[in-house]
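Below sits a lone chain in structure tokens, taken as the form predicted alone.
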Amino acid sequence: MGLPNVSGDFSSEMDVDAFRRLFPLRFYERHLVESIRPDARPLGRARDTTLALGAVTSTDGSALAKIGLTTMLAAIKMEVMTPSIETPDEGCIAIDFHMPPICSPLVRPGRPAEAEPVVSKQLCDTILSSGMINMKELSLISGKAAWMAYLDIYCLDADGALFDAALLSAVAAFSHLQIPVVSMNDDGRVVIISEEHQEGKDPVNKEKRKLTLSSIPFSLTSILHKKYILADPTAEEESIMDTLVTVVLDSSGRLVSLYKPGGTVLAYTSAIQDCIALTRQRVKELRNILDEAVSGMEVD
């Protein structure tokens, strides 16, 4: 593919690789023109989606997501806690997103990405307002005890998409979660059996059990650039191209989310219409992801 003509006409002279550290905008604008990425991409399809549950065996829940390079290992713990007077009769769910230096040359040691915050906030906000967990399943005796669950997700390659892989990586987790088993001690407090010293006492839950999970939530980021969507952007595309919006939507195409933070670029009604139909195209993929990773645990 050829290279665009710059002021001086030195682009013909240049390796194509020293043009796309020089002039990256221009790089990208020139496969705009012809509806392709330079990764060969269409610029609303998204990037190849993999799924691993169980990849953590310490853990209640375990699952590792990878779009793209983008990779993300959520793990959950379940403990058990006192619920709170306002809600005897409900459990609670702490989400933490991490960043570790070897996610990202851009993430220094003992400085905090400036990203976890608000991925965390995200995480939190979506999953809470999807309704996809019934906290009340989490309870064990009414205003006694009840289930937290910690969920912490590790990002542990920056490619672009955090928000997306994250959340693909929590629902997966979720999935995945077997609540244990869990007993009265001679204290009356309610305590975490193991299988091997089930015996001989009187479970408050017969067995480990899952979660049911409704209305689960999806996303899809898009890049909004002059008159192109550019879908599941890679970290370079976001540098780039500075205007994001997510779309988040649950598995029965109800709008849960919409976020744009900031970017020079107005997201007018067409466009939003354009991100909210290729994140619906974009839930069926990922839906059908999720369920192959299910049932190969089941198989399993």
Given for the second form:
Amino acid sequence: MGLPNVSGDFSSEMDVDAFRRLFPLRFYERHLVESIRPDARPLGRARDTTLALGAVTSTDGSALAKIGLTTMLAAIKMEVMTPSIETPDEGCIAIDFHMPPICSPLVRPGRPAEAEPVVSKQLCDTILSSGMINMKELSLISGKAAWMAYLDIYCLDADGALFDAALLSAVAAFSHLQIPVVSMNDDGRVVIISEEHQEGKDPVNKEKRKLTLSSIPFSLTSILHKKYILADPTAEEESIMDTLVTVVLDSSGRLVSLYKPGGTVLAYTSAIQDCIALTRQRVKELRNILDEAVSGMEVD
Amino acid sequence: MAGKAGATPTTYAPSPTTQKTKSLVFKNDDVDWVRPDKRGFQQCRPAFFRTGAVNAASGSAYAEFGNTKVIVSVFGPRESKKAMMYSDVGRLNCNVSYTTFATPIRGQGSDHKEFSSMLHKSLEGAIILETFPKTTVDVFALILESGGSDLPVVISCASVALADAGIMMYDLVASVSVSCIGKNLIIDPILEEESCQDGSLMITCMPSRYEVTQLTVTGEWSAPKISEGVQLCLDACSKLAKIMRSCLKESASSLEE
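Could the form predicted in complex with its partner chain be given as well, to go with the form predicted alone?
Following is the full complex, with the preceding chain placed first.
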């Protein structure tokens, strides 16, 4: 690399924004040497995170999660299905991740974003394998009726770390979920009991209004670049440095999954361990944020 | 995986059939019924706009009218698709979609395929396309929750988003609809009212210029009812445009500070 000098000369006479666009990597490396990022974060710090429960009133559970500018809206609609013969007393969860064209200039209508099926699959794997939800709690009448929980997550603004924000919103939507009280009508269909005419019908699930969430998964995506580890990257950082590591830990600190989908940097064990350590810190933060959002709901 | 059993089994929403209750709420010839949300017949829902909802876009806006919640992002002016012919004036490209959970029954939002072209037609007359030759402006809308009068809300929100993106327009485009139920005209109908209406009328207009960009009338209308409905909509549009304008002023002044 004989070039840094050249760019060094440029940078003294060049506007900062122009330098950032023309030499993005050098722009970043100059910051990294000083252990700081262009948005004034230290390397290991995630962006401000907020959570709002109950954003969509027409659903049974919903949450809006924001990590920096990345915004995710997750909502759950409960429908009834006949359980399969192998698992007569278990319900089902269907998870879908969407990137509508509003979220990023790279997504056009009719052409789904590349990341969409990838994040969708990751979410599905993580949520189902973490054991957060006991499928038996989704059962209504063994062998006859069970809940199918449709979880749809929409990316409203894409600015990096999509999976982290999507997982957070999904988990929050599940903790906000209120299962409707239902009964079986004469035709054998399961129907919501409305508050006005409750008489004569026995609710099937009077006690089971909330799911018990055991071991909630939380995640942190980091970028590996040379010897640096950047937690919670923005879209700009993801586009410049391409080696991502996503670590998912559950609330008691056990490893749920670890993704390193290729990239130009080969990760050493120590780097992976550092990523896990960063995630461990982040899980504590995220747990507090989730707890606060949930307890804020209960006060209302 | 225990959660996903091969083929998705058929499911249904456990909502009770509401057909019966509807006729109870709306006694067609009775003038005295109250609207489900206790509004007057000629009273709109409180309108809320906020710009800058999506940072990745050149301009964006979020609108909330009662339970109707939409986000509109504007991208561009940017390079037109390669297959496009050379054009002296800019192009406008619109798309409207629903989230799967927007409608009371999951996944019914795809019924409204015509919304994209209606949004396009209502906006194209207001935008000064000559200001961005050879390029395209994309207007994408996502309906987060459908609570009735979805298209008018999308159109008004889109014009705020266009203004936020700095696209030159002759005027803001405001849109309001009325439903005709029995003898009554009710403005800014909610979902339940729309589902039992006899006719619907929607106007999109540029209130400061007193020009209508789109007028759609469907269903059963008498001529005097139409002119009454049009007048009602036009008045509401000019009030709505004031709210839209004040939202834009607010965001502009907060930028200056």
